[in-house]
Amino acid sequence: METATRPPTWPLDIYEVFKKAGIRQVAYVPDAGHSLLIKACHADKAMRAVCLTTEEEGVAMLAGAWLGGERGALLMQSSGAGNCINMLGMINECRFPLLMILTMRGHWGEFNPWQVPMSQATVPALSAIGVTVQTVDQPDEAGETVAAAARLAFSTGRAVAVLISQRVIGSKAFGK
């Protein structure tokens, strides 16, 4: 017997937080874990969703957005965090606010061994460069956690990363 599964609601909770926080630019590297959130941002005529070729482009884009008077958010997978480390030093030194939402890979139920090393290094690497890290381990925590992270980032001029647990996004499987 097959059971129907409903799409997760946490991505739309985050989208609603973006709207309330006045986020107008969303930079992202394509990721299945963020797909519903990305679609919602693209559908919103008041937001500009920009597909990147690499994550550090989003750091620069959102620094420029802030200097131009707009708030933004960067969406990526944990494997992309390492690509941003050098650019995050600029964010820290210049005190630009940066809100990042990372879907985590390399933990619970992971099938791809290439995801594991950066997954283990994500929190230590981000913390070492001055990023405040907050985690979401349950789907119903996503909206509240992102709202708190947005307040922290935009009120204090700091980089804040919200890590969405692999338990929340679900593990991927190869085969069948």
Contents of the next structure:
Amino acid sequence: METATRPPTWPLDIYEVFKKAGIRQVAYVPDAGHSLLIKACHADKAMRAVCLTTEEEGVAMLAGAWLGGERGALLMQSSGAGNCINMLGMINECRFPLLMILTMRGHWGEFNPWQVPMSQATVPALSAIGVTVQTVDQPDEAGETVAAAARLAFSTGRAVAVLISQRVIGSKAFGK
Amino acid sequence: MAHRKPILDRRKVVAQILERRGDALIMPGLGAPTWDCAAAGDHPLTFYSWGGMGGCAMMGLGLALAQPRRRVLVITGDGELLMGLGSLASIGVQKPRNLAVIVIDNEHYGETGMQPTHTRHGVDLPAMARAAGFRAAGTVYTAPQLKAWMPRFYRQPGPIFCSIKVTTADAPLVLPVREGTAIKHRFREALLGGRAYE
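Pass me the form predicted together with its partner chain as well; I've looked at the form predicted alone already.
And the full complex, kicking off with our chain again.
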């Protein structure tokens, strides 16, 4: 007999880390892997969840937030990393702290071939523009990895991206 | 529709706007708007940008959300704004009451050889802003129109959007501090005091 699928708990672990780290602005381009976290941030009156049209908007927005004294986090799918590169140059030059959480596509058990190239380029592209990359391969690592990334970003004034493996999220099932 | 030739001088326009800045936070876009703001008088609460093209309005949004009691003026160019058109929609949805987006619109890419931008060919940025949900939007061609808009920049509930049509006349380069960390630190220090280095 199959057990009913329970919603994963790692997105709420990340949300708890956001609360503890004093995250006030959460900018995102939606991804299915982030949907629970996005919902939790929208429901929180102490947070402003802002939907973007493209990921680089969030990079600029959170630079503005930091200038105004607020901390933020940027959520996206790995395909959005490529959209951010030039704007991340500004983050690098000004040493703005930036916490990015990326859910991976095109990786573990991917079905859609068009997702693969940007997936393969995500780590080298982010590294090339000066973003520190950390990965989450197991659901129970998500909270502590994001907490460590937040400390690194906000205490040292740097951009840090946490990549959440497709293995954690589960491959997208087509035709279901 | 026939093209209407701009007559206003960008330096005078920006100087007139910034004369009234009070405690407002100013976010100039890269290139000429940054030089215009520097020419109007150096100020720690002006975040000069030398890059990040297409992000100026969104930087203004993040700042406006973080500082809801302070007025935030984005003062950018037509080419810079055109690179981030989606941000009009993102701002229109958030509706920050303290944000004004002002485009110093010379209808050209001034730093790269004066190639015409889309606004020279009739693309109507204020109409786009209005359609995206800005509370007020308009175009300024003349000094009396600018005078009428002046109090709106600082007091009308935002988000508001204004495109000010200016000539392509050469203005002397006035270059502010260049290093990003220095611009960031002095802005945060002036705004946040001791919290700037927490």
